[in-house]
Amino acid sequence: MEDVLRQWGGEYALTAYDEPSGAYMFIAVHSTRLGPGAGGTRMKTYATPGDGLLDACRLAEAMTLKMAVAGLPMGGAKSVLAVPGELDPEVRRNLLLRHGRNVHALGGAYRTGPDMNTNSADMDTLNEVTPYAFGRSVANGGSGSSAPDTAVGVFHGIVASVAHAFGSADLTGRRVLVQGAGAVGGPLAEMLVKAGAHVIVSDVSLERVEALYDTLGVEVVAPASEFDTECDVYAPCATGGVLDATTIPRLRCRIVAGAANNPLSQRSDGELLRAAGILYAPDFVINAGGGIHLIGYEALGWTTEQVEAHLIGIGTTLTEIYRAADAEGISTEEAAERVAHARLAVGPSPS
C-alpha cells in the first residue's frame, strides 16, 4: 500500500480497517482544485487490501478527469470498502455507518454515492451519520438512484461515436454488445434496442441475460466470450481494468463506448486501441451522466431539462474530443485528458 501511495501523486488518502467486517476502507482524495472530492462508494471484495487501494487512487484521478471534462464544480475522489466476501446485513450496515462517520471527519472536502454494491439506500444509511451523500432516496430527500441518466449519458455517447465512425448517427441494425446487464447496462440495452440497435448481451449473470432476452429479445453471449463477438460497437458496463496488449488485438469492433470505469488496463493501452483502428470514448467522458444527475440535482439545484441538455453534451463533447483526436494525430484517451487539464489549469469557475 504504501508503493501506491508514493506512486499516485493524489492529495491524500484515508485507511482504515474494520474488524467486525474483516473489511479495509480506503477514501482516495485526488484533487481538490474544482472543488470538494466527489466520488461513489464501491464495495467489491480484492486479492489483497493493496489492490483495493490502488482501486480506489485510479477511480480518483478518472474522476478528477470526468469532473473536469463535465464541467462540474467538484474534485475528483472515490471510496472503496474492500470487503472479505458477502456480508451479514446487520454487519454491512455498522461498516456503512463507520464509513459515513470516515466520510464526515473530513468535513466536506469529500461527498460521496452509490457505486459498485452500493444504492440509495446505502446513502440513506451514510446520510444518519454525515450530510455528504449524494444520491439518497428521494423519499429521503435525494435525487434517487444515478444509474438510469448514466445509460442516457452513455447512449447520446455511443450516437456520436457511431456518427463519427460510420458518417451516420442512424443506430438501426448497427450490432452493440453490452457487456454488463446490471443497473446501466440494462437500461442502455432497451435504449439501444429501441433505436432500432441489434443488441447483444453478456453478463455472469444467467438472470439478468434471461430477463432481457425475454423482455427485450436481445441475443445473447457467453461471458468472456466478448472480445470474439463481432460487432459495430463493444460496450463495457461491469468492472474495469477489461482491454489490454491481450484482449485489445481480439476485438471485433470499430467502437468501443460503455459505461465501466477504467476498462483501459493502463493508460498507453489508449494508443494500442488506435493503432487498431478502433475508436474509444474515453470512460471519464462517456459516463459522466451519473455525475451530471447527483451534481446537477443535489447540488447545484439543475432542472430536469438542465440535466438533460447537459447528458445530451456528453456526446457533443465526444465528438470534439474525436475531431482533436483526428486532427493531432493522438489517441482519444490522450486529447480527453488535454481538454480536463486544461480547466484544471484555469482553475475553479468564479462563483
Ligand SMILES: NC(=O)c1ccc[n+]([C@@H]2O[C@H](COP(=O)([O-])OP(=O)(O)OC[C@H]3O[C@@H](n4cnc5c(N)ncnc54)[C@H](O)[C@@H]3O)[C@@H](O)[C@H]2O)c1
The other form holds:
Amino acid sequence: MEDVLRQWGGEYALTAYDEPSGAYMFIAVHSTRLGPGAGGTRMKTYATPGDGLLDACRLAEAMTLKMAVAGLPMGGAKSVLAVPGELDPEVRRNLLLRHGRNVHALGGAYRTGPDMNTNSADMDTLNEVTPYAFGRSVANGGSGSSAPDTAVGVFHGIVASVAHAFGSADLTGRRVLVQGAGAVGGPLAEMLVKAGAHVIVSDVSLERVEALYDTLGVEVVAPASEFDTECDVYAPCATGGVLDATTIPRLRCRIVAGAANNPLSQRSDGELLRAAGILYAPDFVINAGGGIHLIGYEALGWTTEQVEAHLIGIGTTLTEIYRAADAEGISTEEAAERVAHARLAVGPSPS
Ligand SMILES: NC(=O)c1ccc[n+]([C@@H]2O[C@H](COP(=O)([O-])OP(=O)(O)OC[C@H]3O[C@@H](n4cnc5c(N)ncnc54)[C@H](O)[C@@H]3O)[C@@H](O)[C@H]2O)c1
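Can you swap the form predicted alone for the form predicted in complex with the ligand?
Next comes the full complex, this chain leading.
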C-alpha cells in the first residue's frame, strides 16, 4: 500500500476497514483540478487490500483523463469496497451506508455512481446519507443506467476508428468482435448489427451469448478463441487487463475499440499495439459515454439532445487524437493523454 501511494501522484486516498463485512474501503481522489472528483463505487474481492487500493488509484487517474478529454467540469476519483466474498444483504447495506457517510464527509469533493457489482439500487442506499451519488434509480430522481449511453459512445468511436483505418465510415460487412455481452456489449452488438456489421460475440456466460444469437443472429466464438479470431474491430467490453505481451501478438484485427476500463495491462502495451499496426481507441476516450450520461443529466441539467451531441463528440475527439498520433509518430494513448494534460494545465473553463 505504501508503494501504491508513493507512485500514484493523486490528491488523497481515504481508507477504512469495516469490521462487520471484513471489507477494506478506499476512496481515491486523484484530481479536483477541473471540478469535484467523479468516479464509480466498485465492489470486488482482491487478493490483498493493497490490490484494492491499487485498483482504486489507477481507476481514479483514468477518470481524471476521461473527464478532461470529454470536456466535463469534473475531476477524477474512484471508490473500491474490497469485500472478502459474497455479503449477507444487511451487512452489504450497512457497508454501503458507511461508504455513503464517508463520501458525504468529503463535502462534495467526490461524487460517486455505480460501477462493477454496484447498481442504481445501491446508489439509492447511498442517497439515504448523502446527495453525492449519481446513477440513482429513476423513481428516486436519478437518470437510470448509463450503460446504453456508454454503448452509444463506443459505437460512435468504432465508426470514427473504422473511418480512420479504412478511409470509409461504412460498417457494412465489417467484422466486429464484441468481447462481453453485458450491459454495454449487448446494446453495442445491436447497434452494430443495425449498421450492417458482421458481429461476433464472446462471453463466459453461455446464457448471454445465446440471447444475442437468438435475437440478433450474431456469430458466437468461445472466450478461448476471441484473441485469435479474424476481424476488423476487436471491442473489449468485459474486464480490464485483457491486452498484454501475450495476447497482443495473437490479435487478428486492425482496430481495438471497446468499453472496458484499463484493457491494457500496462501503459507500454499501447506501443505494442502501434508496432503491430493496430489502431487503438484509448479506453478513457471511447468509454466516456456513461460519465456524459450521468453528469450531463444529473449535474449539468442537459437535455437529451445535448447528451447525444456529446456522445457523437467522442467520435470527433478520437479522429483528432488519431491524426495527432499519426503526425507526431506517437501512440494514440499518448496523444490522448496529451489532450487531457493540456486541458488540466489550462484549468476549469469559466462558467
Ligand atoms: N456500464 C457502463 O456504463 C460502463 C462505463 C464505462 C466503462 N465500462 C466498462 O465496460 C465493461 C463492461 O461493462 P458492463 O457494464 O457491460 O459490465 P457487465 O458486467 O454487464 O458485462 C460484462 C460481461 O463480460 C462477460 N465476461 C467476463 N469475462 C469475460 C471474458 N474473459 N470473455 C468474455 N466475456 C467475459 C461477463 O459474463 C458479462 O456478461 C467493463 O470493463 C466496465 O468497467 C462500463
